[in-house]
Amino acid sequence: MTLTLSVVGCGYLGVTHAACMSSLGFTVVGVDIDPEKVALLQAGKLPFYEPGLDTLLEQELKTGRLSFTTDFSLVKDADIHFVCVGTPQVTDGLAADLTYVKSAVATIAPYLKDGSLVVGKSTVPVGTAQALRDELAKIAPQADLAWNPEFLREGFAVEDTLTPNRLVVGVANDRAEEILKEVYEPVIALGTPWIRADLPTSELVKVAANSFLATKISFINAMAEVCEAAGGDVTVLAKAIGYDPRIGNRFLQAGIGFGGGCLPKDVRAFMARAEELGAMQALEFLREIDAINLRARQRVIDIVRKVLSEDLTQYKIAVLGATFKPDSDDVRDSPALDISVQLHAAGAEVVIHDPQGIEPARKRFPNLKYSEVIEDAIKDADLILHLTEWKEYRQIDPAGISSLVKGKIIIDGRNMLDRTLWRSAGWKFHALGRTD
């Protein structure tokens, strides 16, 4: 039997999953409540930036296997329904907002045919899947529910969907697992590890993974603070400990910390859920992880004040980077944008450049200044801040831009630039965790 799939929620996760599943040969319908977004997708255009996904989307639409709609009744013929809606942080606390997840399941429930499987991919607090499965048993007893957490890296979403480093499925019975094995058969055939878990464990895997990554990033940023106090160099320290196979060198780049739509809110939601479960003491360390992460942003601002002045009202600062990471246009909880906003609030003239994030940043903070040309952004700047590690910034010739700026001062907030190269061109070079 050829399975038909629906994807509920056509944001970053949903569109990626829909296009990738279509490329595996499935007929896929993506449904969303936003008519503008659906119209854009149906025309083959992405409402966000993700390398390679635009080409895949256009290709799959042409096959006729992939379509997008606002009509939820069109999911009625689907055998499997992937729920890919957002779970943002609530406005008045740390917990995840489950409004969209609950609404998605309730909306498709009347259209679920006998034997269909609802598969959650959204990141949710542990216990959510079982609660949804219990509710589904009441309103659509002919269907079942499983959980299949996503592990996408922005900038590598297509690769991570089609060639993931593992597949985790939370199921309550063998039938649900067999259905998911049929869906992922081409991926499993590549040798991808298959992990069957119960529903709670599958939910915990995602938040545990994100919390571990956040811990590793904040650890090296804590070491950067110690290096500054002791006169050490955190880049050398990171290189040395990274050779230890028990530690590894990934996520040991000291800098302004993590951001985006996943790590910050997932860490906070994990803490909130642990407190509800009476296990807050076990995750108390995550509070410090969050604090270290936010402190890294303030430390950059402290360096700016140290090298310029406590009063920033007479200075122009050029910021290279608005997104939370390269190869993305995501500015959610972006450390780069947060630092820019704080410097602007302190009276500095801030001009931001980013290869993909200018429009998303402008929508969020229209009062800031933006430039689509690096040279225009840095013209007459008293100081340059390197805050997102786009390759374009590593390719800048420091000698070539010297005549454009007012002050030859750069702060490398990501420890990715060649300090020797910049200093040899006469620049004053500063970075977190490295003494001058």
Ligand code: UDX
Contents of the next structure:
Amino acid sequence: MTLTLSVVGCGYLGVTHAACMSSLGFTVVGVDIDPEKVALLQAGKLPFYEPGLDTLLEQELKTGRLSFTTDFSLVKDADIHFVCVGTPQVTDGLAADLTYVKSAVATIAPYLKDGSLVVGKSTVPVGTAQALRDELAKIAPQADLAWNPEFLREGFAVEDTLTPNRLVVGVANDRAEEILKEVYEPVIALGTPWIRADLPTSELVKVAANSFLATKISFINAMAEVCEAAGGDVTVLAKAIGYDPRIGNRFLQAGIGFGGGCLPKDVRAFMARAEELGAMQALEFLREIDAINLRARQRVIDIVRKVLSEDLTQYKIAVLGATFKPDSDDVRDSPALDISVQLHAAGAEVVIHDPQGIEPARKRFPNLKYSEVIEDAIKDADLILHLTEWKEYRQIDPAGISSLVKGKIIIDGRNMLDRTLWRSAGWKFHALGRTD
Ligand code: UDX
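Next up, the form predicted together with this ligand, please; the one we just looked at was the form predicted on its own.
Following is the full complex, with the preceding chain placed first.
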């Protein structure tokens, strides 16, 4: 008999998981407390931008296997309940806010049928899964709880869900593992490595992976700082060390650093949890990772002041990119937007372009100026900042836009533009970690 699934929380993770699981042939009900979001999803529309997910959502709704609701009682037929709610940073500290995870489990508890399995996918501080399992044993002893961390990247959400580079399950017994193996059977059949762990290890795998990625980015950004001081070129350095397979060339792109809804908050929540556990010394280095990351934003502003003037009040700066990375409309903790806000606060006239992120950025910072058209954003600008590496920006013809701007100066905050091309068109070209 085919399993019936519920997905609790229809954000980025939840919608992707629900649509992907439906595409594997399961009946899936997605539940969320937000009626607007649910109405959009029922109509086949995504509340965010994610390449490929829009068509998958439409396709799966048509099969009749996938549905969305605000009525939590409709999870009652499900054999497995995937908890996909957010765990944002608390407003008054570094820790993760577990309100939504706790309330999701408490809300579905009365509807859990005999033998059903609750599977957490949200990123949580180690120890959360065991605490939730203990709680469930009291309020819904007929059900069990497991953890199955998610490693999807925005922009590659569907691919990362259907063809992940590994599946990690945190389980307390064989039965929970067997149920999860049944769900992921088509993914396992592709040769995907399957890792069974205990509950705490499965939670730690996720934050360890994100901390490692953050460390790699901050490492190369620290090298960029040294290159700037020593007259070196971090892009050449990254290429050279990346050929060593023990190091690898991915995630060594120096620039304005990491942002988004995961890396920054996961690193901070990991430190907060380690402190509670008395293991802070082991993660002391993550403080430095966070500091290097935030410093990269400041370094761009320093270059702007150096090439324009300490006083920015008379200058127009065009910013290319608002999202935390390309192929996403996510502006959470976006380095590009943070830099824009700081330049605006320093008195510069800032106009931001982004292919997908203008509306979410405007919602957060309504006082900034935005433009849907690159040419309008850069018109009469004294300087252009390239802060999110959308493909569109690499296609700009520097000679073609020369007559639009007041000053032919560009700072590449992502080390992705063709420096020779820009310079040969008469532009002053600056980048992080490259002194030449
Ligand atoms: C990340 C993890 O990659 C994913 O496995 C996890 O499930 C969620 O968090 P995501 O937030 O989508 O995914 O973004 P990612 O592609 O990891 O990029 C994070 C940030 O690092 C972006 O702001 C990106 O611009 C920056 N970055 C990435 C760099 O500055 N340099 C690099 O070399 C790589």
